[in-house]
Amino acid sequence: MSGQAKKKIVKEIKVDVEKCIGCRACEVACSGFHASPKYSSFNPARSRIRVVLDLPSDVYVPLRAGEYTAAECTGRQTFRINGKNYSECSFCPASCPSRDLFKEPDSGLPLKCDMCEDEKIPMCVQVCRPGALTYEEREEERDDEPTPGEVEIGLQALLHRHGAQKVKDTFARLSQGE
């Protein structure tokens, strides 16, 4: 059954750039949200979204955090806006290795935005007083691809950052209770 298409609820943020003051109340909720235990911390540095500045000229762009990547992307691609250059990088989503802004900082392990899955509506939308974040549920068909979880992702940073023989060594070490 696997490569047909079926029809699934896509979930999705909107951002509207336009209506974004760059108050990163969303980046505080986020991160109160996926502390352990919920709301016993706040600091932005966890957050799965995070507000790109450019504040001489009034810019401001929220980013969720989107897959890992292990290689540095290759885009080389430059956006005007308000006659101030940007790279490419600096509207990426993805966790990577040439960037630290969607990695654990205790851990360097990537981040991902879940849309804060026990939620009925994500938390960085919940508290957008502007209006700059929507969320939108939709129908749509979609191949039936199995997508990497959050420990998958996780382990492959890490085999990526260590080695697989490190990674095993550690794993059964921590696995007999030492």
Contents of the next structure:
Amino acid sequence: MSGQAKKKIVKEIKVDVEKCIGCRACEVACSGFHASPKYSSFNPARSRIRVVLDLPSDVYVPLRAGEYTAAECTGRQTFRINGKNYSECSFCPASCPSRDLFKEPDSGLPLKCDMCEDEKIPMCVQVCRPGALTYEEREEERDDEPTPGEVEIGLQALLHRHGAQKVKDTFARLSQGE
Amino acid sequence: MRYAETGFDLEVDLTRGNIERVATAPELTALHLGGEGAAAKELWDRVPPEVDPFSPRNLLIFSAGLLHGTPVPGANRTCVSTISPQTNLYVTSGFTGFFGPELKHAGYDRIIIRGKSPSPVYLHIRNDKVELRDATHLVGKSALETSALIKDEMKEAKLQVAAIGLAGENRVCQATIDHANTSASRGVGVVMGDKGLKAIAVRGTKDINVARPAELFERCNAMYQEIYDNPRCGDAFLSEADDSWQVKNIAAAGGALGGVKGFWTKELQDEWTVRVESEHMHFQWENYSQQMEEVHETVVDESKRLRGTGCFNCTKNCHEAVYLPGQRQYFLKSYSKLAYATAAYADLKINYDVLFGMQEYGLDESATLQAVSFALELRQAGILTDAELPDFPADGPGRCGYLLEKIATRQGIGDALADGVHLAAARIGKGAEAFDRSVKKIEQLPLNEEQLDYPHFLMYATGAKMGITQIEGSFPQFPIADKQQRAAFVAAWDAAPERFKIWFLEWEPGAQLPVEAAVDIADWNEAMHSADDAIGICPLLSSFRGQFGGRPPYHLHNLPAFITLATGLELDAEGLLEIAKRNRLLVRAINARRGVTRGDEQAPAGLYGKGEPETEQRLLDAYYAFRGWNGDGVPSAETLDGLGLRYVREDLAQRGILK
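Can you swap the form predicted on its own for the form predicted together with the partner chain?
Now the complete complex, all chains and molecules, led by this one.
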């Protein structure tokens, strides 16, 4: 199979920031969908989509929770688009230490959008009638070449630097205690 | 577990700085639902008539609605209830936005404020952590700026802030409490200012549970679409081109000011815009020479409508964000065009600049413009002269700006005007009283009608909210001439009980509704507002919006299901009306205890052509009887007992009000 092109479905939520009215219905629906049992409780603080709002500057950006990151960015950028100021955090989906977006309010554990797995269309898109959020699925062709995992990359580097014997010995010694 | 509500009130004593989280009795929810109803109960129990509105013992209550925090779309109107210094009577007003739901997520159904702070403070709530913080650095700031400064200070962009501006601090009776894109009017800001409370900032991250999750959400999901698609809900006035009725029938308090300028047109819309032109000069190389040339350019900075914004969990975009020259931005409040109609006179031309001024000071657009037009009328009549209005500008917007500043700062003539038109007239004297068209000392929507309209009269005269726009809305204001169209309207009119359909079918243009219909209509209209305020639904989706088209997204026949599914409380249309009746009786009793009598229940001067005092009295008799009140307008013992308000009956009897 290696090297062969493979088709993959990419789920995409398109955001039109001009159409957002800042009502946060997406947050309500998301938090309800992920409650257990489903829709039994509501809490925008648990939502995996947040509208980054700055009313006095007319900034409305619905933002979907992405990956967790342990460290915050080294610096910051700001963007000026059509006369409005946005920070890069306005567009960044990460659950990161620099802000309390996308963290469970009780445990602080990161939240991540799962595109509402068993729903055809994610709930945030379903309730967004003004059309700021729309959903699309498209096929992408991907090379199916196996990508090396983190451990593989790390080990390769160690082997290259220290040689097989030393790595083997160290591994044996360290794993004794386990 | 309690569904939809948190079961806790936050009690704040500003005098001692004491803060308590108090559990509430679940039985009260079945009796009053919550929101304004629960607040009226607190005010009845804890603020006897001896308490002056400016006393520390007066309460200021911020109530989230019963359905706030649930997924029910458009459940976001927070009620602010207190005893008004302007009228010495019960007042409740509300703002939409995001505050109520956030308060519920912080773990409280209501904030009950008593006492007075010796220095300006603001209340900061983050779930269980609640503190009073110094606000001296916020004094004089507008509500929007206050909100931004508090968010900065607390490093929390997601705080929801309700604040007063300069007007509230100066105890101006037209002061609003502003939150995000909306504000509460009818003088609740003055009590907040009197208590030394500049703002309340709340952030909540707790869950709100609902009783029947899947069924409730299914209904809600459909409701998002219904609200979005329904052209007859929201602030339809904002986008409607034809305002002919409003402009024709809503007179500024000064009908003598020169008459209506015209209907709302494209040209008037343009006139509303604000332009600032400035000259810019720069140098550039002249063509084909080695000379520098001066280039002059005119740069236009113009007001722009940026976008319609929504309130929490509602797909309607009623609140227009407006850009003004000089990097200023604000939200056109819902029904700003009503302010336009009120002011459609040559002498009182308002534009975005004037509306922005009111927002900056924290002044109510309706009451303030009436005070402004009252002052202009007095000037025209020679009662106010250059002595009282020194350096008075010549142009309309300039005059508005001048008077706004005087009122907000209580300087000069502004000090009298800031007491509201009724008290100002008494203070100014010299015949100014003749220009006062208040009812129960509070300004009324200045309608000019050709003849006495029965339901209109009853709503003006008896309304618990003391403003017809806060009461009207379920029954159409006008008949439909075409019989077929009328029948079609009635066929699709799910919101109405059967008897209203019959009355509407028989209602011919120009004809008066029967008295029995008029009293029932006035009652139904008010009851629906009362229900909305208990559960926290925005009236623009419900009680206010049945009158045009008869298809409000929420109405008497679908609201009970939403309440039942969210709370677990079994409720039908009859049950909802009964609770609304109980809550309204409490308000009536509070006001009766504070001295409202039949004699106070009048139409505003100049409401309709020739006065018909006998008909008015006949209408009042019929309405009192319908509501189960005695001839003095006090709820009878049977009525009170029948709704479980025996304690009210006993109190009224003890005070000799109920004989």
